[in-house]
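Listed next as structure tokens is one chain, alone, in the form predicted on its own.
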Amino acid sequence: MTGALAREPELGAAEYKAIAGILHDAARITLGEGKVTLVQSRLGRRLRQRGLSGFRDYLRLVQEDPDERSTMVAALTTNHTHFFRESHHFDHFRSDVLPELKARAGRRPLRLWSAGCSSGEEVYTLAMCLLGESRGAAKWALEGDVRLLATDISPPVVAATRQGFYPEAATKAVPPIYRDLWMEEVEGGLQMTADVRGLVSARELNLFGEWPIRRRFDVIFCRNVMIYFDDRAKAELERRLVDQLQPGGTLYIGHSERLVGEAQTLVRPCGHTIYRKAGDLP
């Protein structure tokens, strides 16, 4: 063991640095002190499977490389989340906007969005509870022109979102009457039904890069994303979805987060960690 830990390639200050930066550059996340071990341990997997014998060689990967690059930060980026992950904002969306929503189905297109969706389960919560305890309560949905955009600057948690598979201990939050509804079982777990997964297409996206969006949302989820900002980048996304909100329309973000700069003058709280814009929805 003592051998095998010898081989593994050391990360040094200059290199962490350098990778912060890149990081900040890329993704706007902060990289801050004590988080050598985890870069050590999630990059290392990438040395190894380019052959390379240590991090100066594979900073220069990743400075000639741009799909490197790209690898690095998706490999740097912490997805965790869970099924009904602060439960009390779907509690929120089922009773004070899924309403509102029903009320307009059929006169324009409905769009929701989970922006850092991870690997799916906040995205396919919310068509849950959009979809409710019946197939014949969710026709409104199903056979309407209502979408739910699920996505993430990871390519892989971006795929494992489109195939919506999850182990069935990772299910054990679903309430039973949803999970039987709109889960399947198959080999090694569950996955969502091919209606459910119908509604949701999952992209690829930079949150500080282009966003090609054409349309406006009735509700965006950004959950537990900006905890990795400084305030400058907070700022600066906070209001980018607010504007990309339908007047009326309803953010959502994590439980430790906050709104800062001119955003707050846009919305109103009406929960915790919740907010409307101003304006009714069309």
Ligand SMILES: C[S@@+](CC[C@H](N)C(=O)[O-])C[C@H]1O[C@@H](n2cnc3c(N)ncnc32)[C@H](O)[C@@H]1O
The other form holds:
Amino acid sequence: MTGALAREPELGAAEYKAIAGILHDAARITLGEGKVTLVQSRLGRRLRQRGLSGFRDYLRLVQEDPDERSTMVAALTTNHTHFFRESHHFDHFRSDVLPELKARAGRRPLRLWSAGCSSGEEVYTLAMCLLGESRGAAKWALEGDVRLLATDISPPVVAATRQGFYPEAATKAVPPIYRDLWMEEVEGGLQMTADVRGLVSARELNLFGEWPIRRRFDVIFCRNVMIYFDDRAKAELERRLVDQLQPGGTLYIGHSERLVGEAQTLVRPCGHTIYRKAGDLP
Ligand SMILES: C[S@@+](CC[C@H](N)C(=O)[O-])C[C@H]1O[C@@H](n2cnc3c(N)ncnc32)[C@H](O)[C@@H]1O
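Form predicted on its own done, so how does the form predicted in complex with this ligand look?
Okay, now the whole complex, with that chain kicking things off.
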């Protein structure tokens, strides 16, 4: 192949603007300035897979084909995550929230949500903290009505969450006691044990679409997701998240995020980027 043929297809300003518009309409993600190279390389791969030589043809395809539109949106999401990310949240969960949940176990269902879960490290960190340091002590959760929901707009990362497989290097931050109990060695890495995976339901969900969710949550983690949205979208999402929390439920957001809208009046801060909804947990 000649050098000229190997180059990424050119992404002109008009096509970039159209792609940014589709991404905003679909997921409310705002593509800032200077993301041309990122878009070009992430979608360039897709153009090649579809046998297309230019972005104009790709845009035509995206406009005609909703599946390709979803693929494009997923390709443009940023899925960076890791186990025990912002570990102070998990310390707070273990010390302040978990005892309250345990006190309610057996009396009513307990529900936790990782909204914008990426490849699952967040929800499995939460699950391991919930289960703790011995199988015996985890019985209340493993045998009780306890579920963790993990959702993301990107189908490949939802599939990865469901699989719960991680290369060894990705599990370095997991304390050995949790690794020994809740992960098992498989070819090429570690997989969450079947009972931990069994606690987690991984689903595709656009946070700006319908939420086919019946119950309220005791805990919601929505971290490092809102950074991609403008203030209007943030305010709308925060309000919906708080509405979906039980009274007394806890919301964790990312380290560089803050509540910007009405939701601020419905919660009180109880730690760095940790908020508790007014009222007492039922
Ligand atoms: C940077 S990751 C954060 C993962 C994890 N919460 C953490 O803090 O490590 C952001 C995730 O939000 C998801 N996301 C972005 N916009 C979304 C939307 N409108 N609906 C659902 N998920 C979305 C992306 O696909 C991505 O996996």
